[in-house]
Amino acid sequence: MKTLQTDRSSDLSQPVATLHSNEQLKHGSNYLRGTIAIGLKNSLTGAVPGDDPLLMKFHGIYQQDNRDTRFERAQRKLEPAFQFMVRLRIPGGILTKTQWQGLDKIAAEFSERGLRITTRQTIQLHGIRKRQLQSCMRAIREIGLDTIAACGDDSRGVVCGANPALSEVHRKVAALAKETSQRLIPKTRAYPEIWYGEDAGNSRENEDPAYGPLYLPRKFKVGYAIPPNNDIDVYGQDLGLIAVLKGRELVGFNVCVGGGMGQLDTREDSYPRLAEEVGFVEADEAPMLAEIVMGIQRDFGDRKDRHRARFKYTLDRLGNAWFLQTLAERWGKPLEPARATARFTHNNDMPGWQRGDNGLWHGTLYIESGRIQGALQDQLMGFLQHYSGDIRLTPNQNLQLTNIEPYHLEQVQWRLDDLSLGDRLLPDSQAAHTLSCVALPTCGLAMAEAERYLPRFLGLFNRLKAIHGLQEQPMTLRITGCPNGCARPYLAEIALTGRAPGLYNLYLGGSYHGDRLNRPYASNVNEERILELLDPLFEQYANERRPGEKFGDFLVNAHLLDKTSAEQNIISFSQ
């Protein structure tokens, strides 16, 4: 693998003391060590003291507490019920059966809430206590996985879309996603030192040449998409790569830059943004391109205002022309013009069994909010005892059974049916188009419920659709506990983002294909008001839509989201 000399850490144009406090913390952390190792041994608290929890994010670990018990514990003069969330790095979401069985065992031993599949094709383990962290991390290593850069100001886990009908193309793209992830993760020896007890030796200079001591200004997300399925929501990535095919051969990728979902409701200069298509790259050059683009963001992203530090703001501040020129200078050539590629037709996981062009079969099991625990966890482990295929986690929080030989397919179906898992291959169409984030009780950013609220709201939502005869019409629906956008809400036809307990902002009009942002329609509204607002829109859609017209497209085409139509519903986000 060709490497780049990308260390520009000495080229800082501003003194570190003038930068955001997070930047100063990273700079003084000795390449992400801080005093984490000391804090893990402190038995007087369930937390890791000081600023080290910020550094632990780079290691894939979030310090949290159970917010359901926070007030009651405070009344009893007890510290919060501290616990940790561990997020794995699984490029493209691809696992072996043995690795899944290992993860199940790890969850049973260390996690309080089983396994959770995320919208970035990985696994989160919730409710791990501090005294168990090092043992958990070593158990993860034993099954060939790690957690480095699953959080923090670095390149997050690289996602990869699926197209089972193009098995060889998917295999090549998944391999490129894995190579990209390996190129972009931090190389600091702090990770094996702290978690595996390895000796890093004496030399600690320039441990992370691709990052430098400041790492990135904020997180950087990379994703590969294979049309016609936009399951990764490629336009929401900092760097998106859309496969270009010639027949059934992978030619390269159209390059999209500057996507991002997070925003703050209280700042007008904070907003979600779609990635823009800027050119084409040959297939085998994509991982190197990703490293160069990440390096540009490392050197020019805002390090004083963290809310303006994402790559999308760098591009809006300096412009696409500047970016393309800088990219050409660093790469030694300009990007080629974008090429024609197949259009996207959906962004959900296809139901039922799908056969690849290599003759092998694939089927996706629907997992509500990606949460696997209790009876479902036991059912899946029972199934895997006699399963010979592979596993893939999807960006829609589902579990895909892959690479099943034709002569095993009937047996696999029987086994799924025997364990009451067969219906998950053909879930309710609306449920299959719905995502939620974790939110309460553990996420520190959550202002409202999401995962725990989803079953109730989905039932009411389906009932309202049925009243208007729309029960067979799926709509992309996403619920998050805050405006940060972990479930990619701003690309959905309908989205709720939390504002306070029981109150949400309502967004409408995203594209069913994931290529258009939705718009704010109402703010600080409760469940009753949300359903009241959707009711007349559903009625109009049922009566006036054109054949095949999706709900989000109808709202835009009928001008129902124009300012004059929706302004009576809007309450200022700053209130």
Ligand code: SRM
Second form
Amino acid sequence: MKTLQTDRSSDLSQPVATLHSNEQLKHGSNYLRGTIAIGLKNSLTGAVPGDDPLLMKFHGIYQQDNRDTRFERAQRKLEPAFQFMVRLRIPGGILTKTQWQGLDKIAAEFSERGLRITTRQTIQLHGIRKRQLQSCMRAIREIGLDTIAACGDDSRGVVCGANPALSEVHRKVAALAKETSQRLIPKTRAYPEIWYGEDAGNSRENEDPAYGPLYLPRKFKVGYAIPPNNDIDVYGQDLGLIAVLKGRELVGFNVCVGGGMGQLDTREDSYPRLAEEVGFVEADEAPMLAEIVMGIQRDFGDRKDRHRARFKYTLDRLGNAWFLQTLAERWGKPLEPARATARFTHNNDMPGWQRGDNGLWHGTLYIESGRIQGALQDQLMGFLQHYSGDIRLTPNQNLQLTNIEPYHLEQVQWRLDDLSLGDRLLPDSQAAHTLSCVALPTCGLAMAEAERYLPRFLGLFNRLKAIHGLQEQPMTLRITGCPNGCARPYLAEIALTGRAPGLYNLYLGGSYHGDRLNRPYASNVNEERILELLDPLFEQYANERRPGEKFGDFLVNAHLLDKTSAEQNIISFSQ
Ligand code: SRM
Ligand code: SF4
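Got the form predicted alone; could you also share the form predicted in complex with the named molecule?
Below is the entire complex, every chain and molecule, led by the chain shown above.
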């Protein structure tokens, strides 16, 4: 693979001492080593010391504590119940059956809460203790997986949409996603040295050429989408690539840049942003383009203000014209104009069995909030014993059974029914259009419940819809425990983002296929008030919508979200 010789001017142009403290930490970490290896050996505490938790993120590991027990432990003068979340890197969410079986074993041995499918098509294991971390990482390696750069200021897991009906294109795009992931992952030897105990020899001067010693100013997310399904929410990616087809042949991708969800309620200059379409790239060139775009963000992203460090802010600061010119200079040619491509029609997973153009079958099992533990974990393992297809994790936190031979399909359905999994074959229900982030008790940033609150809220939400005869009208609904947006709430027709225990900001009016941001409608509202606010809107929608008009579109078309109607509910979004 050709490695680009790109210019890391910003690394050199600003004295490190003037940059954000995280930059100084990365710089002094000897390519992400820090003192992690020493901290792991200290058995007096369940935590790792000093700044090592920040460095461990680059290795795919988060230090957390169980927030449910924080208060009680503090009263007993005990340190918090420290534990670690391990996030795997699984480009495109593609796994073999054997890998799933291996993951199940790893979860049983090390994780406190089973397996968690994430909104970026990978698996998180929660509740791992420090003394077990190394064994866990080695077990992950044994099944051919790793956790490199699943978190941290680097290129995160590359997501890749599924469109089973177009199996051949689907396969090619998934291969490109994998190649992109390989190209963009950090190459530091710190990872095998710390986790596998490999002798890395002497650390080299320029150990991570594509990154340099400062890595990126912030995380960088790449995703490939295959219309008409926008399951990855391509407009929420730093770099989104939309497949362009000629007949059933993949010719390339329309390139979108600058998407992102995260915002802080306390900073007016932070906001979610849609990625904008800026051109077209030939299919085979997409991974290299990703490396160049990442290099531009590496060199020009804000390294002083972390809250303004994402690529979306770099683009807003310097402009698209500047970006396209810089890209052309580094690539040696300009981007071609974007091409006509099929439209997106939805961003949920496809319900029922789907037959690919190669004759193989695919079906998605609904997994509430992506959490697989207890009886469900056992049922899935039972099912897999006699299953010969593959597995794919979806960006909607579901589990797809893929590449099933036609002769095997009937038996697969029979086994699913036998193990009480048949009902999970994705129904076209409200649940299948709903996402929630992890939030409490593990997420250190959560201000309210999300995953644990979802079943209750969904029940109430469904009841309200039924009162208005809307039970057959799916609406995209997303709940997060804080404004960071891990379930991509600002792209949903309806979203709740946590502000405090039991209180949420309510956003309305995203599009059904995720190409329009929703708008703030009410702040700091509790469950009762949320339902009270939705009630008249549902009634109006039920009575006045045009045929086929989606809820988010209706709210916008009927001007129900115009400032004057919404502002009365908004006490202050910047409180
Ligand atoms: Fe996220 C931070 C969970 C997808 C935006 N996210 C976190 C942390 C690690 C909290 C922390 O920093 O301490 C959460 C760990 C919770 C836990 O206990 O497991 C967390 N994010 C998740 C996951 C597991 C949500 C889920 O329910 O599936 C998703 C894992 C993805 C993966 O496999 O890599 C997850 N996070 C996202 C997405 C969606 C996406 O990428 O498609 C976003 C919005 C897109 C974006 O990046 O703009 C997202 N997470 C954030 C942010 C805000 C970033 C920003 O630009 O401001 C944070 C906070 C931060 O980085 O400072 C965050
Ligand atoms: Fe945690 Fe907030 Fe992300 Fe939810 S949205 S997982 S609460 S950081």
